[in-house]
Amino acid sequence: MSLQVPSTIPHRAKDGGQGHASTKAVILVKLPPYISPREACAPWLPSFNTESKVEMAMSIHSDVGGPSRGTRFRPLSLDVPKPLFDVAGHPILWHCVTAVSKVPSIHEVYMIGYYEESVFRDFIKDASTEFPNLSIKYLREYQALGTAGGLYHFRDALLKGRPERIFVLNSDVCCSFPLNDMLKLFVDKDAEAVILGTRVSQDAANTFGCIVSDNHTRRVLHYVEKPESYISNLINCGVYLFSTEAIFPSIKTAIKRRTDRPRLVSYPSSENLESSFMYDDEDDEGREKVIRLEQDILSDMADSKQFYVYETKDFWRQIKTAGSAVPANALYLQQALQSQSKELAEPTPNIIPPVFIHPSARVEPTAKIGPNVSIGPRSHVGAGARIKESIILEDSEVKHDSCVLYSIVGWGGRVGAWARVEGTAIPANSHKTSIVKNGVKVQSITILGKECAVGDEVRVQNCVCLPYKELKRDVANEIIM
């Protein structure tokens, strides 16, 4: 990786308005490639039941990327990459691109990740048709470089046309994406960087990057990624706006510092330090090339740059685990309802809004659906069925008089007559998707993998079922292999 910043970085000047300076957008799809069910192996399964295993998977994913292989979104990521998973009737990525399309000064969008190019080919084709004002391209990393390392690696492409600013969005974020408001703050403050922030409970704050800011000026004074003790309940939402004149030299400095001290790696907590022993010495060289915005760049920018935070009062949530897709689905559907989207089903005595029903899906008139339900293409919901706070993926069947609550029914899934598939409701302000039952940590959302079948009159509660399984008896609080 070259350490030279190209001479084409433009000189930043106040443009006096939002629309005059050139801006580009980058959506980070830097998630591990999905694998086939045949490749799936057992060691990931205990991560649903033991907290230490979950935290270990998180640290591997954020620091290195590849080795974790997207375990937290399984079993859904066994069949589709997380950025393309449908939430509120559209892929997660679509919501990001929709938000970007509403910024008048953005005409180019780059997605950076290390999936194969073919994974996003159809999405880019469809999105380019739907958003003709945007040029959408995918830049593939052939090794994990981290959120900042990928930006620097592709700096020539990103700086083509001499843009003055660049939005960076993590694809696994669910929010209203107030990009125009961030851009206004950027211009008003003559900023070099703006980060999107939100308030969470004090108990949850240390699981995110924490921001200390001046309440009056909104300038970022201090930034710590996942601190061990409480410093602030204002957290990093994973959406950024940078001056190109500031971000690339900052990444260059971080690369030089890493090169000069190749063995000095910071870990946000003692648990993550333990997970470092999973790496062999031969992994060190690849790991040292990983430069992350959150751990390696933002703290320094808070000390030395014109770095500001835009605090959103609107909804925000990470889409990390498979179960987190259900609350994200609800948030996006509520947003669509508020904006009076024509895509939502018309309210009736048996349709409690907001509900998304694909035009090719068939729902019997006596089935009661909603609120916060998405039903995918070619699915069928039988007479007298009840579905609430759930996602029904394409080609699925929910038979008559069955009940699906707080659950995800995978592609081609079958729920038998009078069957009951249910998870547990969690508080709207909670960022967790797991609960403790009888001393065991389980998923609050029930998830049926691809082509799972639940027999007639069978009850499935707080379970995760791997693909192609048939459930003929009642099960609760289990992982069905």
Given for the second form:
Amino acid sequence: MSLQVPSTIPHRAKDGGQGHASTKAVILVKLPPYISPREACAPWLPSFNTESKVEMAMSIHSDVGGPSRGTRFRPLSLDVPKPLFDVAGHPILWHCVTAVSKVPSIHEVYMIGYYEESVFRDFIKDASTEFPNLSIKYLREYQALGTAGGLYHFRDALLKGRPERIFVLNSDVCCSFPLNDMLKLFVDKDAEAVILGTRVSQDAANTFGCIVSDNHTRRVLHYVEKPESYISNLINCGVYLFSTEAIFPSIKTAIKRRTDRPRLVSYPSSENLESSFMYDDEDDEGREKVIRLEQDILSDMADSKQFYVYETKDFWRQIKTAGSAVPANALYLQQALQSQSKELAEPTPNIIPPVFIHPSARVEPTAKIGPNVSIGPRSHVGAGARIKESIILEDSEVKHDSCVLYSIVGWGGRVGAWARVEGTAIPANSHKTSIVKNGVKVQSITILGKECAVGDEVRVQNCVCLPYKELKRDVANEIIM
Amino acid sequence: MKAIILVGGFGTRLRPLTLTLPKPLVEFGNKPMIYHQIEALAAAGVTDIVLAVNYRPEVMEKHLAEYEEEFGINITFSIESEPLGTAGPLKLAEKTLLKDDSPFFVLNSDVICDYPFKDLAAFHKSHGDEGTIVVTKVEEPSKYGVIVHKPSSPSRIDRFVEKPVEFVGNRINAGIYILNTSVLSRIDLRPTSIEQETFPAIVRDGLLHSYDLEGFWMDVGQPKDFLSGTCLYLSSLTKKGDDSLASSSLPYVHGGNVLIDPSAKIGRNCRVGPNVTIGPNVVIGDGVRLQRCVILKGSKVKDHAWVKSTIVGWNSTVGKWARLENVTVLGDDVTIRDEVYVNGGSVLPHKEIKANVDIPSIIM
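May I ask for the structure of the form predicted together with its partner chain now, the form predicted alone having been displayed?
Next comes the full complex, and the chain you just saw is listed first.
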């Protein structure tokens, strides 16, 4: 596949040169260092390059910040890197690439990440077949560079063919990716940057990057990442469109500033003066290279650039913890239903749409499935089983008369007859994936890691079960090691 | 012979079931609790039965009229205007109990066992003293009042020790007695306890004996014990080879001790047992799993539900893929919606449960 790519790129570049603005896409597939090799598969995803000169970078990065960064998708990320985890029948990344493929001017996609190359080999092969108009490549970071640092590091590749614009998508985002709408705003406003924003509840806002914008012009006036106090409920969706002439110099400036002095995390006050000067990484060498869009670039852009926000009214969720795969699955299935996707199972009295059943899965006719259920390849659902708001991964066995609600059954999982595997519904507009039960914080979604087995008649509620465990007795509100 | 059954009050410990029917009429093993007692008393030759109650017994009268006819006996109510304890009601019913000189039986209505009335009467006659208490052996006597015999006699009672700290014996009062009519003269018409006042007085005179109960015994006054008692009762039927039990050769019967009314319908691919009673006109759907539970008359358990350690009250509906456990008790006409989980819920009559009950609680 990779051999075919060079032959097509010059042609595209030529097209672009004839007056169409070209865009590329970058998907950032970031994963922090010091993670087990498997999990380390998923850091930065590549960018996608397009015909007219818009480039797309998809940042496949996982969570940033805190000592446990990158681990929040456990136990599922112990077996598959998060960007490749299947929701609504396809890897999370596939949904990003699909959105990118709908922008006519994009022909190149680069995924930038910290995972090994082999991790994305099959995905790139399959996606290149499915999206023949896209050249998809993976650019591997050999040390964590941050969302902006990665872009800068690979600037030669990204700027090849002189794209005017570059989309940057974080791969841990689930949304409708209204890229064409962003592009239209970008052109209309003659912008240097467009950020995708969405409204969240006021009390949730300060866990995101907050955008203050002019209501009429849509111009971004102020940007703060995870502010201590309430600033705005319009938040950063992790999807951007930049003019290449604006973003790369901005990153360069940030890098220069970084080498001159430590990063100021927030405005110093008497309370946080001591903690406000922080190093990003333990080692000084790494620290100087980690540059993040959110912390280091966007705030400056609000001050000095033609920076606009496109506010989506459509769905948006972060895919952070493993449990957040369930709402993401539901949202992508609903999107597929609205677009009358042929992939979805036909509704019947026992199939409540939307439901995705892989063609190789077997579901007995008396089983009742849906809504918002994905059933993976070669899985079997027995007679009279009930599955709702759940993901059943490949090679699983859900036996007769069992009940699976708000849960993820890992690869090769087994749910016994009359067993009940149950999580708790996440409210439709909530961005939290944990709840407090009896004063204890527990996961809303029940997750069974790879090849876990739940015995006949056993009940598992609000539990996270690490791989290869057998559950023979009822459990609730626990993590099972 | 004569008998008095101490029914007492409203049976609040067995709510929410007793919000709908008085306790003696709640079905145990598909028959009203009091039916078991009346049947056994009639079989032992009892002709007159007094039910000592302290509420208006209208609802019971119709049923009891049927039993009078079925067994050819007289049943009367003795109604306390104020609670008279466990001894007072005997005095109140003195007229019937003194009808002749024969001894009379006294039963607490909560007690379920293999009633040994015939044998008990014979034993009582053989020692010729004033009273005989049925006793049962328990594993943890420290929770009860224990009976201690005189050293010279295997049955003559020396004293009672309430909740003994050190082991003094493991025989406890089973709540069934046979007494001579002379005992009535020891009782005043006032609230008074037979265990704490009358018996100690007879013991002082050395005239009270104990009789060892064979087989199971249970006070089924509250739901948890009602379920345990049902298990013991069904096991006892199995041991006796009682043919009212569902045959183990039926495809859905699992582990035995299953009692199903002939009018009940069982769906396909069910697994029922052990220790299940299913009442008249109950409908069990397909793929249902029932164990250690009581499904009362007219209820419906829909497809793929899972029910354990639960009493499903009359005319209730358990939804598809619902899961009930941990001494859940549904009152009359309760609906559990599809897929709902109930852990130890006590649900009052005419309620619909739409969301999980995760921790044991009362649903008003």
